[in-house]
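The data below hold one chain only, encoded as structure tokens and taken in the form predicted on its own.
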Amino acid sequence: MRSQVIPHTGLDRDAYLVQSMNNRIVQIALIGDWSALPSLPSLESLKQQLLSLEARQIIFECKKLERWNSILLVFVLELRRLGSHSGFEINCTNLPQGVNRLLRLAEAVPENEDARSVEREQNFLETLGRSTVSLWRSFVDVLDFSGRMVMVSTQFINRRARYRSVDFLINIQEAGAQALPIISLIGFLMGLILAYVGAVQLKQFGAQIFVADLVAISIVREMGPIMTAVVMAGRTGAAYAAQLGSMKANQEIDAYKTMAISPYQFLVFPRVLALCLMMPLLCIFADAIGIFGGGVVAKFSLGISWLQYITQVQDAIGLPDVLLSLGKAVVFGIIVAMFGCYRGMNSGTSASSVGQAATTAVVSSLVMIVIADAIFAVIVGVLGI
């Protein structure tokens, strides 16, 4: 009989001893306190030793084993997996009874094949096909969600929608009044930046007064609605997705369905309606604050009086510009609210899926906002507004 100690880097002493028996039987003697091991012993050197000994059966000897914990259990399971690939049998008869009971319990539950991600190369056509199918399913889900919201809106018009007025008022407060500070800051800085950038160029031609035209037109027609929508997507849209996702993870939405209460009426519709009502008001407020920020630069950097600035702003923009800004705000509000609630209602049941739902809600909203703004630009160009 011959024996060899398998070194294990990082341990104060050896965790096991390999002994070659007769008939290609290899004995692994477990040594010491396994509960004190800082990590699982490496199986690579053990694998090489077992292959060199041409082992056909592995048995354990536990006379010198002091204490053990889950590290020993994982070690045996990994050794069994190694034996299934290398062609040797693992005999666990001599292991402590507690280890054998845990092994039987672990083997009683089949391993989920999806839990182990197997990486393999995919060709271009397979990747394209999977992406196309995933995109089509997402499109169908969005259509289904939109159809449900149309039905709920019809029920609301007919006064048959079931929701709490208190919740609706709370949603209005969260999407409206509580958003004013961040909207004020972003709008003021936006007007300030546009005025400074425009002043640098207009000073070269002695046309500082047209800073008011630059700020007013750019903010009212483009920057005001877009920046308001971006802020609300990151603030309110993500909050909607996180709230509904958490409720789904806690099975609260299933409880509503059990009580024959539509979650689309009770949870989704008040949020969508509140944001759609508040977005135009927030957009007008952002436009006014942005124009005021440009006026601060015009007053203190360019020497333009407030009267001159306000008069120039009135000449630069008219009712069509304001209506365009309001129209964009309504559409952007629908996009932010719909995608926020859609991602929350289709979230998973884990904590990570709730965070992913909030992230995808913001990304989807931003992409659709840019697309919608591009469509508005084409329509405005065609109509000559």
Contents of the next structure:
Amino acid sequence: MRSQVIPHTGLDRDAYLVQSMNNRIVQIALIGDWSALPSLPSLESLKQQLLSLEARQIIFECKKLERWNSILLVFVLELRRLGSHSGFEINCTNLPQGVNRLLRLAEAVPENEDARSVEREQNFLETLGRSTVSLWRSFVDVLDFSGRMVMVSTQFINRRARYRSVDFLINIQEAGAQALPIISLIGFLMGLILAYVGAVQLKQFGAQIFVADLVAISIVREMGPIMTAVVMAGRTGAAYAAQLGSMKANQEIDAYKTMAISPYQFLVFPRVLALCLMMPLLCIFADAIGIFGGGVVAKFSLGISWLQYITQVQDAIGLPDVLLSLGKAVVFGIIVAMFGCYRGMNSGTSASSVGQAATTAVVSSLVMIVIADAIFAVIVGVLGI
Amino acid sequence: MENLDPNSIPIRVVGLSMAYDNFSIARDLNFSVKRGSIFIVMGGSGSGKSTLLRHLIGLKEPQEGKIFYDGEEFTCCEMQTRKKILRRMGILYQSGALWSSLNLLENISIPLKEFTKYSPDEVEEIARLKLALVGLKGFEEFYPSQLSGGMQKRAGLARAMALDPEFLFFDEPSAGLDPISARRLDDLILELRDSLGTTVVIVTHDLESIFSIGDDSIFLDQVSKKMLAQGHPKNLRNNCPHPLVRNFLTRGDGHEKAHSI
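In place of the form predicted on its own, output the structure of the form predicted in complex with its partner chain.
Zooming out: every chain and molecule, the one shown earlier first.
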């Protein structure tokens, strides 16, 4: 028997030996502990060897093989794939019995070609088209949701909306009283920051007293409503989306629907109403705390007395400013509550989609708040309020 | 059966085709459910059993076809008719789907408060009774998250029974239950049917339950997207001409092996 031993070279030199037998049969002797191999032995060099030997059939020899795991199965399957391209066949009879059994099991069920075709590559136009369609769909969804909310509101006005008043009160508490600490902190710091920034500039003209105007006007007209809305979007809007999303995942929303109880009346409406009622209250509170924060800077950094500060504030802002603040708060409240609930009601049913619903609820609320504020700015400018 | 007055058939499905977007689940299903029977919807995973249930309880609109309850069309009917039919149904979801922010008593009271004119005291009494019926006496103040899976299912059943429905739907009632709890649930279903005459529709692939409580059944097939057989489960096991159905009902023993598991 003509035999020629070609030692395999490479990092894993001990994994196997290739040996050419007669009749273009090549024997691969598997050696050692295959379960301890750090990686799959390189197939490229093996392929070159097999091609140079003009192999027709490959047999295995496993006397020195100690232990094996899935890496050996992958190795054999790769060899087989190589063989079908390069025209040699693999004879597995000498492999351990377990390997043969697992190979048979892996090939028992033919590949499901439908499952593969899903991950087709998309070209630019297709992606563009698909995202346009999904954008349009989500626009329609938002319209649908808003329409439902209008319907529920009219039902509420006609006293036909059904919801648990306890739910409503709990939501009032969560969106109102429990938000006070963070709203106070943010409001106070906003007033403080504005006062410091203003003080540095106004000192140059000796016009320190106007820090009161600066703080009062910017807090009441802009920062108060905006910061309250931002905090509530992160706090309550996200909570709404997560609550409704996980209720959807747990089929609780389905349970309401099949009991002929509208989840929009029962779950969404109390939340939206609670936030719409609480936002103006929180906002006016934030305004007051913000002005107080500015006063602290005026008193201790600029030496303006409390009385002077308050008088100056009274001159700077009037009822229209406060009403503008409240109006903005109501609109922002509707935006935050609607997007929170909308994202929750339209979330998927997996754990990750609930998280996604909470995230997108906050993002779209923030975007819409800024857009709405810009619209307010234009209207106020035109009307000259 | 088919010659009878169609109004006396409690549930009738005519030419129902189901699809998610453009992906077809099943085509042209026709069957009816007899009053007071325990009707099993069976089939392998992905054959559209649960989707069929979602159609029957109105959570999904059919692509084509109609569903009738006592001769009244349920699909795309007016809100009022729909509500009337929904009120006659009780549904036990796979996970129980109890409202997590409410305790058990409140969970069961909500449908009663919404749809009956009983006083709050009477509502509470009825809710307590339903909980006692499913063996959860003493758990009234518990929240769903404090209960085991089997208890959540039983509480879900108590809620489904709250309005004494004519039709009870079960989505995989024995999934996630140990053999004894599953058996108890089966006994409870039988008891309900016998004492109240409820028509029960169960989606399941649990053979034990299928044979021990099923009166009538249909088999859905994932590959052909059709309903392959209807009949008493034991009958189907012994005499069904379809090897797939026999194979399913015998766990693949003693018959030619089908490749789609």
